[in-house]
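The chain that follows stands alone, in the form predicted alone, written as structure tokens.
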Amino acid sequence: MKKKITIDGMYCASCATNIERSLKKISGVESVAVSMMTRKAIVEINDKVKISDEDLKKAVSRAGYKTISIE
């Protein structure tokens, strides 16, 4: 399963980086693609692992961004 997380506070490429290491922490995610310049974070989850919207939020969070919307 995709989830597209749209994500406000990205300004380098840093950025993107702390977002995409803090996701990858979540047990199930399987990949984490982040776009500075779309501020967008693409994360592919095992279909077998339930992971809330509220979890990827947390990790958005933690790694000190907000997250706008997830798809």
The other form holds:
Amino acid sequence: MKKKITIDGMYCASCATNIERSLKKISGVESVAVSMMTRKAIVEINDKVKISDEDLKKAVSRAGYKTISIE
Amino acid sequence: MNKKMKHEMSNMNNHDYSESPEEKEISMWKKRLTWGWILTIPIIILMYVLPFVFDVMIFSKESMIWLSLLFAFPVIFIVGFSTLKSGFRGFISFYFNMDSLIGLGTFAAYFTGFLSLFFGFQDYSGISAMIMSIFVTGKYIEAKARGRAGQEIRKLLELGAKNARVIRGKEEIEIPILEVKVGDIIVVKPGEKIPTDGVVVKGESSVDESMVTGESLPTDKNKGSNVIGATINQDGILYIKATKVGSDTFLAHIVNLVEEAQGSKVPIQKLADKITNIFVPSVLGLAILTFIGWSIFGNFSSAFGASIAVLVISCPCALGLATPIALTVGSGMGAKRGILIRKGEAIQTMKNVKVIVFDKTGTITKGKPEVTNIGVSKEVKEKAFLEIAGSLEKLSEHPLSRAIVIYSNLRNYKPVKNFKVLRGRGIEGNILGKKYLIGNRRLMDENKVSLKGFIKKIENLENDGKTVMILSSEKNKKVLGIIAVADSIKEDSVKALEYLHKKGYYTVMITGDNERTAEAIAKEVGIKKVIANVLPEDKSEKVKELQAKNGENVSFVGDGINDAPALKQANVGVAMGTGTDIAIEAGDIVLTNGSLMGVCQAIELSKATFSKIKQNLFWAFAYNIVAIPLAVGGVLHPVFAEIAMALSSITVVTNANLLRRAKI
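Same protein, different state: after the form predicted alone, show the form predicted in complex with its partner chain.
Next comes the full complex, and the chain you just saw is listed first.
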């Protein structure tokens, strides 16, 4: 399953790597690509694992950023 | 409802089109830089311009420090509030970022003001305001340049129409695009944008699709034609039935695809990413060591100066931005020309490609075969022959079958029993109790049909690059007749292949046709190596063989529908098609305008983008490698350190924008 997270407050490249690191910590997340250019994180999630949008939001805010939307 | 209200309503529904995040970010930095400088300039005048240029000291040294603490306070703690907040949160959560460095650097600098009052150290509080102001100014310039880098994609997003005129009952009413449903009939007048993907139900016109496919000539549309949302209707009125709306449209797919590609990784950035990951904590450590070192071997004043310089000169942004920014500019340039880069990796792999394999039908040729010759045996009349052939082929969906059906132009088709498609060979079926075979030579050979009397003719036609279909009856194993079908070459295939050969690429054509036909086509376009008689499912196997022989440098160009496995097997898969008639999820690079010149452009674009990435990475690495030791050595004043830092990330972004100058 693929989720696209739109993120606010990402103003530098090290922000992108922080968000990547935080999202990768969720077990079941297979790959994360964060782009500060599009302000989006694309998260690939193992279909067998259930990860709620709330979990994703928490991971983003743990790194210090705000989630605008998840699709 | 009056017009103005209507307008406002539609604006409300289109809130997406208001200020973009890019614009928001730019105006945020602009506000900060304005206030930053309003408060910093008086400090500069009082502390530097008056005493050093005019030799005027208005206040005593102590009141000067108090004044600079006063003016710098709002710069650091109000203008820099979010920087400080995000930076210091890093110290708690261990998610350090750029702000951690600037935050700590400016905070420490500001704090020296108090130390200076009580212990007589050098006062950097005025400097702290200058650092913060330069920082936000640099961010402002960077954000603007970043916005420019993504402009093509944003333009794609803004391309869609905002309203549509739909028929409800007997009335035409204008509604916001978000309210259009599948099945709605939309009226599009000349010069208007087609609001969404659909099929023409009435009217004739030509449509400019260049914004989506990169194809510059308008395409003719009439009843039954597919149209793409966001393209522009030229001269006639079109009535369109909406087939796709919202996020299902072709345009939405393209935007989504490009956005995903921009977030994808290019292998060369791995090292830069690894460094970015540990960069901030390492610099923090280095700043502490610098402070300790200078405290022991120098004094506290120089210790503060040097460690502040280390904090503010280090720039993870240039490193982290080097690749994504160039990828963004490159993929945007591509999107404008009908070249969609789906994976960043393709840009890097493309430069190693030496062998390009082309599928024949629909890639080199137009993929719309037409019947050119008919030959029948003495036993049947042409009319009866076409009746059998047409009735059989009617049941198949192969492009060659369609050509035969169109040519036979039958009013009534004969009933066919026991119909069977023999993949890569042809078809069989019973008509009036008789079993017929129609297909290529392989099919005839397998069924031991003698080609006697036809062999010369077949070979001649094949030498002309035509595909010959043979009809025979099962019972007497004799040929009833032959049909030659030709698929003409796309106008610019020859030009494109000439270009590739000049650049030294080895080209290969792969096809299900027999050797003779394939050779003839290959000769016409100048391809030297032909792999013929390949069943569709074996194409990827052939690509694998070429990889084994030539190394991992094989690109495959095909239509993306039948060739998906071959596209995947190739080191760079290039899927091509025209308009919506394309599987955009296949391939590493997708060409939407159906021209082989797109392959040449995609190669040039990949090479140009990759060399920009390399340049950027070089600058970013070189900058940090030179600048950080200078700061550690105490050679650089913190203000100049901050200016250098701002310039380094601006350089990287600006350099990426220069990619647009490349000729593609």
